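Just the one chain here, laid out as structure tokens, in the form predicted alone.
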Amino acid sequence: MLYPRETRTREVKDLSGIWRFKVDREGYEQRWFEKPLEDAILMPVPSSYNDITQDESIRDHIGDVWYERSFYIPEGWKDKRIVLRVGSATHHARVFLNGKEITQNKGGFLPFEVEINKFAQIGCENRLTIVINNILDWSCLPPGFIREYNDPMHPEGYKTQEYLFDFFNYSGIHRPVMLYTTSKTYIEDIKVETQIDDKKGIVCFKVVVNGEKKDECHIEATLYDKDGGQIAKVEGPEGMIEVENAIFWEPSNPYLYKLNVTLVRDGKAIDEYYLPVGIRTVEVKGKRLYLNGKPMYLKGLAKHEDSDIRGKGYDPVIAVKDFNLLKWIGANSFRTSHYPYAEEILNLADEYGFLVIDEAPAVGMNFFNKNEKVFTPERVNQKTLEHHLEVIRRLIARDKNHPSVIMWSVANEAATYEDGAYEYFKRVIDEVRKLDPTRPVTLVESSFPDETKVASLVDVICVNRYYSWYSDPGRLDLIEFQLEKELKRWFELYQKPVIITEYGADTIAGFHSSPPMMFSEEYQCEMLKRYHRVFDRLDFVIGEHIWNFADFATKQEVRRVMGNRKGIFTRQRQPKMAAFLLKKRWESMKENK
């Protein structure tokens, strides 16, 4: 799926703004979509619903909530392809245009795109309306279920939404909503793959063409420097493009090619999009993660789309001074925990240079209980296997030309001590690895490397662990033993290279304490110093991502003071001690470690 450009055969029509918005209460049994809404309030897109208002039925509301707004569609489009793309509904969504349904979708994390010309009315306004699902059960991703109470103290028919992760279930539309278009016949997709060969680049393409009259077409790809400087030109929908003293992509120096192709019919071009590239190439080998045939380590943190009010929702504001954080404290990575991010996002990391780990939204398939299974014909079954790989396709279908993009992680902290998981997972990443052969592969583990069952089947290691925190809380010198002989015990049983994606504490900005208590900020500092001195003793270990990069929002529960805490930065984007102390670490470091 291509990202929304406007070039000179293309436009885009942004839909962001205030929408008219109102919870269901009997929508569909009223046919809701037939009319203008009545009764609606004013609602931002994008936003998660949840935090917009005063009212705590909508913040915590399950099930249906309708979105509505009107547009025009200008007379100069009427001989055009016109195309809706809506970058994320939370979870699962149904469109309608002028009261006609026009597509479904389910998945909170990924965009998803209909050709609504048979429905549009040209130079006449229109009117969209978006219905949106929050309920989550074992199908999706992530999943969830819903606890209904029949007991004396609730009164009849009182329901929760459970689910088994740990931050806030945010609704809404959170990302754009576009409208875009092109010619009849119609650039549909481009996949760059690059090579290193020396000081040479090489940018092999392959451009998929789709509409009326495609076979009378012809492509010509056309590769410019930063600059607009030519360097080559080539026909075809397939070829290869050589770039002699080549500048590559990396972290240190972010560079970008611009590959232009261009539909041409009759000689007259009659679509055209471009595509930045980055030349890059990801390998890991023996006990290390190499960027360009350089060794990297990788040092940063893991984070969520979260913030205030707009929850989940996409702001460029908040985009933009994350990446400036990112690199005031000396990262040169992060993780998209735990679900796959807006594209803005990996355009962005495209451009300040920043290594992702690009996750899928399988999160919270575990109870954390060895009694409670979870890979169970009534849980995690084959029709979750299903949507799952569905959304791997999807995932790297948007994201395979991002240079950013260095790992794909198929889920976090799944039960993969049970029996059931090494089938599925299998499953998983073996269409992983038939999508895209380019990069590494991985999985993140809450499991102990003698219990889990699917480490084998990926390429780097990937550890979650709170020692002194979940475990031992409170037992800052048992830190660097018990971490020490876990890793260790990694690397002897897989002989893979070890990321920790997670490691940190709550902490409560403004608490202080001398000698360091949880919560306290000092002591913050003295956990991530006790895991850094560990990390530096072993070859094997290639990166370290704290958790998490700010503090963000979950479901209200006893262990969650407002929120989790575990954050560098208050969610107010403000430093803890712990930033400081990281970058005075991250700075000195080299990239190879």
Ligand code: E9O
Second form
Amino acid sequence: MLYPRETRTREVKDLSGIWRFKVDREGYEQRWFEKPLEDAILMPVPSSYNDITQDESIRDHIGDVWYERSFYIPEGWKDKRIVLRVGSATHHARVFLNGKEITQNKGGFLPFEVEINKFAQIGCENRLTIVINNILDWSCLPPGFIREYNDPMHPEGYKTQEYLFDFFNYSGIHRPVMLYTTSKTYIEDIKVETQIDDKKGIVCFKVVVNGEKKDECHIEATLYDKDGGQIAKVEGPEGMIEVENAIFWEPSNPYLYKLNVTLVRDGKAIDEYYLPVGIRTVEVKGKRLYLNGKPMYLKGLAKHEDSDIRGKGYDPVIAVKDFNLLKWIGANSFRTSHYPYAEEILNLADEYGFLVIDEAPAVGMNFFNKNEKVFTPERVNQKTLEHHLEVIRRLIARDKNHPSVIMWSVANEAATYEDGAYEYFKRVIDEVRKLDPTRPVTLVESSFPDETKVASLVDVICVNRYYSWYSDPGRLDLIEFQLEKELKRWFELYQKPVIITEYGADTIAGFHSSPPMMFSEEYQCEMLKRYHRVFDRLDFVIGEHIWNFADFATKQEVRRVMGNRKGIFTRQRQPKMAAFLLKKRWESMKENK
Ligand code: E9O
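Having seen the form predicted alone, can you show the form predicted together with the ligand?
Zooming out: every chain and molecule, the one shown earlier first.
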């Protein structure tokens, strides 16, 4: 799936802006899609709707909400193929154009698109309605369940949405909605893989063409350097371009070439698309991760798509600020915990030169067959698996060409010690390897080395660990003893490199304490220092990702003080003391530790 781009044959129209919005009471029965919404309020797109109004019933709404806006299709588009593309709608969407349903989507973190020529009015106003539903069950990723309270302390029919992941269940149209055009015969997909042979870079590409009379067309692929200088031009739907003395893509020099693909019929360019290309290889061998044949150490943080007011809505202001902070602090990588991020973020990661662990939205999968304390009869089941496989296919289809994406993570903190976990994740990981043999695969664990059943399936062991926080709280003195013992055990059992994908402490900016106490800035610093001493002693540790980049919103509960406070930055992106400690450490570290 290609990200919408303007070229000499394609136009893009961004429908971001102010939409009309209404919380559903009986929308479908009253056929709200047939005419303009009555009594609608205004809602910005992209954004989560939850924090925009002053109304707590909107913030905590469970069920459908309606979004609507009108747009014009220019006369000039009449011979074009017109596609509507929604960057993401969290979690389920039904889309109507001029009162007719044109598509549905399940899954809140990946784009979907639909050709609208049959339904659209060219040269006139069109009414677009998107109904979004935020209910999670065990056929969704992430999973969740509705809790019904049949007890005397709750009014009849009282229910809440429950979920086992630690971020607020924001909902809405979170990413740009765009219209774009192609010719009726069009470039549907391009896949690029790169290899390195000494100083030479090799760019292999494959183009999929679709639409009427596609057999009468031929393809021209041209590779340009950064300054627009042509390197080579080849013909055909697949091919290979060699770049002598190539500049390889890496964090210290994220050099991007440009692959231009043109579809030609009767000597005329009818469709054109281009793709930024970073020439790089990734490989895991022995105790190491290699980028372009050089061992790499990952310094960075796990993030969230989260900010004040916008919730999970994509905002270029926040995005660029975050990349500036990542650069400032000396990081070279991050994980898209716990779901695929906006494509705009990955485009920036390619450009800024960050190494990304790209994660599926599989979080809160805390049990397969036990844990009776959790009040739901349901568990991970066949439907969860089917959806998981579908999400993996769509994730790889979307992100396969990004040089920044160096590893796939299929899940976070699943109950990998339970029966069924191995069979489940074998299916998922096999699917990833089939679709993309070029990148390593991981599953982020919170299980212990002797209890997990899935470690044999992954290329890199990724572990989240909270010594002196969730276990032995306040016992900084135990960190080195416990952590070193555990990490050595991982290596002893599996002989694979290890990344610590989460470690950290809730820290309220401005709380101070000496000697350090939990929640103070000193405690966060002291904890990190002790973890780092262990990482520095172990040569199979190939990365450290702190939890979390910034404080973020969660559901309301007694362990959370206005959200999770493990950020190195506040939610407003101001540094805590630990940010300076990390900056010092990371700036003085070599690429390979
Ligand atoms: C997932 C992340 O989304 N990992 C959690 C983070 C946290 O701050 C959360 O925000 O809570 C930590 C998981 C901790 C596992 C606890 C193990 C307890 C052992 C006694």
